[in-house]
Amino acid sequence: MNGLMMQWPLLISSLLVHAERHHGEQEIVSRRVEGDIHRTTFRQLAARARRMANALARLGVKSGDRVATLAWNGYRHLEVYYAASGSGAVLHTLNPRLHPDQLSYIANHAEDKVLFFDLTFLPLVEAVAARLPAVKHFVAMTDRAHMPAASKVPNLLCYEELVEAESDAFAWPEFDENQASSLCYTSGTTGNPKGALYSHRSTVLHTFAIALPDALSLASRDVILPVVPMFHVNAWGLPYAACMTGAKIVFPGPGLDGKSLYELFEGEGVTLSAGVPTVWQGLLGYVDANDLRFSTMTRTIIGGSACPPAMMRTFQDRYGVKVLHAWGMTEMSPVGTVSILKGSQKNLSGEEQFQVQCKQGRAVYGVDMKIVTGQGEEVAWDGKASGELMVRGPWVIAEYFKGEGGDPLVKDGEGRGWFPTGDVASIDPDGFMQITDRSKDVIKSGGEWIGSIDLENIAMAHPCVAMAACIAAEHKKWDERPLLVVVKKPGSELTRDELIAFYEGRIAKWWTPDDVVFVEAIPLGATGKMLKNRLREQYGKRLVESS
């Protein structure tokens, strides 16, 4: 016997519709390239989008068709989120870090028809577009008076002219809740970047999970500044989860920078941010040496790499503001995890609850975990045992685009699927997870694993450290051992010899790191993940060469 309900498919356009009804006048505010702050809300960002997806009718673009972006954190890029995935087209998100190759071979995988982009990746653009021949049009994401004079772009559009053209009568369509929605490639450090293929279905569950309140815990209150990209796996789903609740969101453009996000938090009176471990580094810095302190965040979700607990401890201690430590995958859409303690742990010391909140947290409804060892059997919730994490879900990948790969999903006894992360992790008697490392990054020396996090989490706590990270280098005795590589403050006079003594009565003794290499910098990937593959590359033998 079937329910008696009615039939509605859990389409995104469903969210845009939500939001102009419901918070039709909630702002959304951007730092546009041109220079200025724009102002519109969520009634105009519905009317436009549907201009825009007359617009994507009228280039040619049919459902199914891949229409892609190369674009900053912005209202016109969510016109285009809306307008693609709710005609029944796919946005694919590129992210303009990657180097001109690999951005071309995503491109051409994805089989873009369209490409919109904002003014400052001309350039690169300029540099890939012959290069694309299943693009169809380009589309520069200004009006005519910033259109650049002259381009070597074939038949440049200009974005504000295709809107304008159009009427805003357009009825969004209704299908099937599993069609593709968006496309999201991984940032591929080894191997070529292969595509996690998002649902309608998929992407509206995942943007009621992180609004819950044991997640993200959002609200039409809020004000929401998502620092982390909306070529980053959709900004962690915070565009839809701003139309769905009403939050008013706040867009930084191009302006990453600790002075211009500090301006747009306090003059918009963002109460909520979102971003990786790098970017917070240069807000902190720049709020430090000018003496200054948050008027309305209250909190802010730090993810994809582990946030070091001297961080936390600056946003908490000195600012109040309190970290929500995140953990998710592109192939998770992403987000799987967050540490929000339990009812249980209220009455836990202060200590002990902020060594709660350094795990990644528990998962969210929808996402299921477990740990395994090398020959696939269970391990033990009991937060010391650890192994490779894997997950299960409605907003997990099932394959990757084209079947790249092969099939990714191990199976277990009862013929389940799941997804293995790739991740080393140990699980408490509570649920919550803490990720040891990655698995091509453990140290394993005589035999014995090293995990490089916690290294790399004491080395941060130093004042002297700006960044740090630690890998597996060669050892003729121990196979490996762990090899810091810093990058220090300004000024700093630390020395490897006292560095390494700072480890002393933090871990045991065996865990210490051998050696210190001090950088300039350390290279960092498209996301803001440090490429530990590269320091390998670079000083994976230093210990070797100079026994």
Given for the second form:
2 protein chains.
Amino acid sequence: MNGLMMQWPLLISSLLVHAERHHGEQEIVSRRVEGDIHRTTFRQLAARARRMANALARLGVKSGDRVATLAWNGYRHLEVYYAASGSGAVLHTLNPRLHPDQLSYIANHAEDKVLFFDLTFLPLVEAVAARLPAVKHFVAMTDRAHMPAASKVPNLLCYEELVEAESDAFAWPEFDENQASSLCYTSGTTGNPKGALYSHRSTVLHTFAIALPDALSLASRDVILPVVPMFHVNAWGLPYAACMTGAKIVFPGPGLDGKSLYELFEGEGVTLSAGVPTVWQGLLGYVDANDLRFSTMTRTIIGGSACPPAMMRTFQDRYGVKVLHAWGMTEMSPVGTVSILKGSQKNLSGEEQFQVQCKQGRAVYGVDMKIVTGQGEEVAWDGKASGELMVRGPWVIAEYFKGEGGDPLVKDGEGRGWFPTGDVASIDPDGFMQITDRSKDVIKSGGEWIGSIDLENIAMAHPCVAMAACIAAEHKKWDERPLLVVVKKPGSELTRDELIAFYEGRIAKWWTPDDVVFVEAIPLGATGKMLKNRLREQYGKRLVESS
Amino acid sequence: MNGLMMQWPLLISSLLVHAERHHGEQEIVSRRVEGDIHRTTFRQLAARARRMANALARLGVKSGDRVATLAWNGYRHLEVYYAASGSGAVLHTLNPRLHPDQLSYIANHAEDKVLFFDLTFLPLVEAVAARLPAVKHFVAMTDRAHMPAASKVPNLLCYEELVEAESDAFAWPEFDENQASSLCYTSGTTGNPKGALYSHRSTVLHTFAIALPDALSLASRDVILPVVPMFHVNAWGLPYAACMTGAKIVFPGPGLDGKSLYELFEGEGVTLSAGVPTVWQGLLGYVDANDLRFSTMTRTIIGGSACPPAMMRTFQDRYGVKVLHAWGMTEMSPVGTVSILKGSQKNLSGEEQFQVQCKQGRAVYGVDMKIVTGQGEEVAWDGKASGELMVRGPWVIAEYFKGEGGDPLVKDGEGRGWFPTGDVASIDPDGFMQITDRSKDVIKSGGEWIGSIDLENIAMAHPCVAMAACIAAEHKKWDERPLLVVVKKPGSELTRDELIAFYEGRIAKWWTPDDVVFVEAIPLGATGKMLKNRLREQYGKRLVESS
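Given the form predicted alone above, I would also like to look at the protein as it appears in the form predicted together with another copy of the chain.
Full complex below, order starting with the chain above.
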């Protein structure tokens, strides 16, 4: 027997309708590619998204067609988010930091029909346009005055002309909430990139979950500045959450240097930001060098990779900005856990609370997690034993776009599918998960596992270290031993022996790295993560003959 | 094209599983019918709910069968909530304040198969048992030691014996999220009571919505004391929200007097409570008489009927407890709006903010609302014009149980159904809705509408008035005129003319009540609302011949 409640599908367009009706005057502020600061409102966003939906229809975009973007965080990008998904098409956010070969592979695999791009990426689009036979229309996200005089891109359209030519009357269609809404490819350090195809349902449920007080706690009084790009897993859901909650949103555009970000934080009264650890280095460096303070920011979400504890202390102790350590994956829409203290932990000492915050956190409602041995047996939640982390829930993928890579799920005893995250983690009795490594990065020394992240965090706590990667180097006797690859802070003096000695008393003796390589830079992937596989190619043989 | 996300139905059992896994040690505290204070945890709740699910199966309860409760707020009631819905049956909460005739009508209409009841209600159950042929089992919610020695209830079972006899191994079944989960009848001041049949989907979505920061803002650090009974629209969703968020929950049982409530508030560190205005009268009276303060409570949710502004001021100005004025209906699961300030209102003066708080509030995401004229045309959101309030959304009913009362929805131009709330309201440009009256209570004077609630609020602001109802009395010349029915505070002196004079300058002259009737008590319905139809029967002819 079914309940007798209204059937009201969870559609992305309903977020926009809610924002327009209830927060019509709320601001959306963008630093534009054109160089200026642009201001609009949710009411105008809704009207322009409807115009763009009319334009998409005129361009021949049908339900289910992929509409690609190659763009910074900005109001036009947000308009395309809602216009594409809202009208039944699939928003496909391309990562402009990818190599042109990878980018064209992805756009072709997705069969993108229209490609919207910021002017910054004109050279990139010119480089790949000829290789994208499926793309029928290229749209430069600017006005007529800023359109390139001559371009190698065929039939280049002007965004503002498309918008201006249409009526703002458009009725968002109603359809099954399981319909595909957006597509995002994983960075794919091995094999071809694979697409996560989100649905309207998964997106709206994820939005509810991340807005909760024990997740990101988003309200209409908040001013959100997503540093995390809208081409990374939908900027962690913030463009949707802003509409659900009526929060003001501030887009940094291409200005991701410390000075540009800081000016927006202060000028717009930002209360909350979000990004990967590497982007915060620049901001904190600028703030430190100029002896500045954050006057409105109360909290920042750090995810994408583990936040070095030293960075967390700087934010909290020096600047009074609370760090919300979060964990997720492209395959999880992305949020899985947030490290926010439970009521029962409020009486812990400051240092004990800090240790809890350093973990990746506890699952938001809607995400089930477990850790398992290589044989698939569940590992106890004792905060010590680790195993491979598996997840399930309504915003976790069941398979990749076009079935790429086969069935990614692992079935449990009851026949339920779990997504193997590729992370190795422990979970404590309070449910706080801590990633000890990527399963491919863990160092297998004499049959025991050494977590590379712990070793990196210790190195990062040394005042002379700017960045550190710990890799598994082959070893004749122990199979693998930890090798540290380090970038020194400019002007710092630090020797191998000094850094090795720094580990004394901070970690079990046999976990101490065997050697240190100082380098100028550590290669980063398109999502800002350290490319350890490249380091392994380069330095993985260095310890083979050592004792 | 569908997204490729996991199909994971939104089931009430998943809330309990989440609470057990992630907040297993969180406390549930209950003042029991037996007189003592009882403590348990979410872990034990989950285990005992599984035992009870086994017991229900043994009693022959099948998927879709109705399982009734007649009980106060307490841990055993919570166990039945999860055991019944989780195992696929329908939880049917009966209101013990109803007349036995109404109660047996409802239980028979619902075809309740099992009836769980608190010992307090043994006489009531004895009075109606013979009239409930569908009920196969009566279960007293107590242990063997407290079981009545002799009872007229046939085959009376003991709750604790049922629980103890079963294993705590039970796998919550997975089924369609649209399956019915629970049933609650409206108090029905006219016609037969009608049942709202909620689904698992509607319940889980409603739980997400009410836990958001701009709704009730529920987190694991909260300690919730629902004064609103679990037999009123699932205690406004708090029993579900506690599991989703891991908040501690404190149940007052039958102890709803000021002293009992205050002791629990202070003893258990309650941060948040919820109830109808009438219950707060007793609490505030006790706190005032004993010159006490609330040391942990930061906010209270007042709904069910409009909160008198004077009460709101007392809570906020005198006790520092923020009032969250909320509005909803049984037909809406129940939450529709919460009056929480928007970011753009933070610069208003204190008095202006207070005036916003006095409104019923803005719609939570998931609830669409509009106001319409008698001809169905939308009325502008200008904060002045009023119309009949209509709502839609995934936790609004589409029809009543068994089709009672026909199709309740009104279709709009696009064919979408809206539920007419029976309230007359205005909506301001910020989206804050204010109920000016029930459509049946509005006073139609010479073709113009006078809102009875405004007139009651003014009377309530007079220091000598304990309670006030304003009704439409028939009038020869004006069709209807406002008549005030007033209960004076004990020991107060107040005349008709003094009270009429009190309206001067507070309201348009022609809105001033024509007369005042002083009474000993105003009749209240089973949900604590004033029964104005009874007052109209008694006093509705009093002004017919006046000038």
